[in-house]
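Just the one chain here, the form predicted on its own, laid out as structure tokens.
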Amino acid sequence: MLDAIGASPHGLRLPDRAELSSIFPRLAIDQADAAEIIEGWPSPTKDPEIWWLLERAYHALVSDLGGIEPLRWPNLPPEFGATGRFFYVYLFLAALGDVRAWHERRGIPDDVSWTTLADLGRNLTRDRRLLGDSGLRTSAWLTLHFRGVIYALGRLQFNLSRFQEGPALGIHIPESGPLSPEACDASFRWAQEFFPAHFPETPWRVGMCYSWLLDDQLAEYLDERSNIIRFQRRFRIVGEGSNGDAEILRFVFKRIAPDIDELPQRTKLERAIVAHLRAGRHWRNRTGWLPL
């Protein structure tokens, strides 16, 4: 896919190794990250075939800044070790002056520009808790972040996007502490004022989201007055959805494909997913949009 693309006209520079100290800790990447990515630094005398797709990579995330749709690449193969796992923080890395500079020509907050590109280190905590070893495997959903098009407002992140041939704002909620509604309408209030603001080239009339939160059968299980069931009741539902029961897993006991006998039931939430799952039913992911 990248052989048809060329390489930037302006070459690739990462950052430099004196830099790093500062950058890492604003990308919430860890110290047992940060040491993996640094060990597995490429060059393009060491590493000349990962250079010529990173050179490749970049030039098609950066000539892309603002573009609505992730970028979809596969993951190296494991013969290039710790340089390939981290192929992606490297391409974010050398994009991140960009991504930077997007963000100061639309006047985004220095606060929110870094707590949005934060979910990088993010993610890849998450990747190393769910597939027990480190590197980066969620790489179309940065390419977002990396592209200016997704901003973290308080509890929820918000992202250009089109629903039924029109704008929309894409509603995401990350793992960040409770779901309440006070925090949630703050996070409305604020994207309404802040794209606006900062996009005024499009009127973004409504939001969408796309979750297993937004499953009605939850219902089934919890309080009406669970911060979930207020959540998903915010929105309108469409469609019939599709299977969410890898994603529910995932997200709330940060497992993939685990024994059903093994889970932990802890809350209400993780007792009402085995629950549902023992008796041979799925969950959903559902789409629902709300005006704004």
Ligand SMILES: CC(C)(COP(=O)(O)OP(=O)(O)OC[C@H]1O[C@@H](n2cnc3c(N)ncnc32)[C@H](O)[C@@H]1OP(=O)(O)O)[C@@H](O)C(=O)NCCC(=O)NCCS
The other form holds:
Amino acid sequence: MLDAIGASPHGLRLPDRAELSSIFPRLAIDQADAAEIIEGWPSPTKDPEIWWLLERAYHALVSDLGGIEPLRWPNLPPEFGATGRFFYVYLFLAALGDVRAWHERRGIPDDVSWTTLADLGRNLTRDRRLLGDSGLRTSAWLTLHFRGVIYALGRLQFNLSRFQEGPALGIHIPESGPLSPEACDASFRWAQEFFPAHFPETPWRVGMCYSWLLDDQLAEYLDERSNIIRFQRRFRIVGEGSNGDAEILRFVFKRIAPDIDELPQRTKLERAIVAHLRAGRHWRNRTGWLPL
Ligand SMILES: CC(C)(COP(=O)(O)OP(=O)(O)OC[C@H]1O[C@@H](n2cnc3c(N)ncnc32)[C@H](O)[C@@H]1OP(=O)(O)O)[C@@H](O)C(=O)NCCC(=O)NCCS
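The form predicted in complex with the ligand is what I want next, because the block you gave corresponds to the form predicted on its own; please supply it.
Now the complete complex, all chains and molecules, led by this one.
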């Protein structure tokens, strides 16, 4: 399949090393990751196989600027070492100029552009913490950022998406402090101005969210005034959802398949998650929508 894609006719260019000291902080890439990224820096002569893949992935990514479906590509096998673990970082660095130009053509303010793309660094930090090793595994999610279809607008992120056959804005909640109703109101107001101004061709009338945060069972444990409960009350829930045990454990405890007897029990939510699972019950990811 990759053979059919071919390399980009425009050629692949990674940023010059001299530019990296200004690019890394803007992408929230911390010093530990920056050092490893530079150490594994690929070249066509040193890493012909990786370079071959990189050219094709780059071509597929930048030919689909504005594409709303996440591009799901596999991680490289461990024998490719750090260069393989950071493969998708090199891909996104190669596409940085393309997505920045796309943002400029759409009139996206510079601060929104950089804040949005800085999710790259945050995901590197998250993956290191979650998996105990450096590298980027959340590449499908970031193909939205580097094709210009997701934007960080204050507390929430919004992506161009579809819901029930029509255009919709996907709503995402990054981990960045409390989910206060005021901050959410401000984000929704911003989105209502931002998308008609920068993407006037599509009339988005609904927002939708798929998350453990919308599980109505949380109301059995959290106060009515809690930010999570107030957030979920904004949405009309549809469908049955799916098992959300893995997601809630990953997002709240930053662990994959933990022993629940060893989890911290400091907050109401932490205690709720464990009590619920000990009772033999399950958490759910639910889908909700709201008019915009
Ligand atoms: C979404 C989020 C910001 C909500 O936090 P919040 O605004 O503090 O939420 P609430 O006011 O409803 O908190 C209610 C209780 O749960 C606790 N709580 C909420 N989120 C928590 C978390 N991630 N870890 C531990 N405890 C948490 C609060 O401390 C509070 O308990 P307390 O009264 O004992 O202190 C937070 O859970 C978070 O950052 N999650 C990670 C991102 C995420 O999951 N995104 C969705 C992906 S699908």
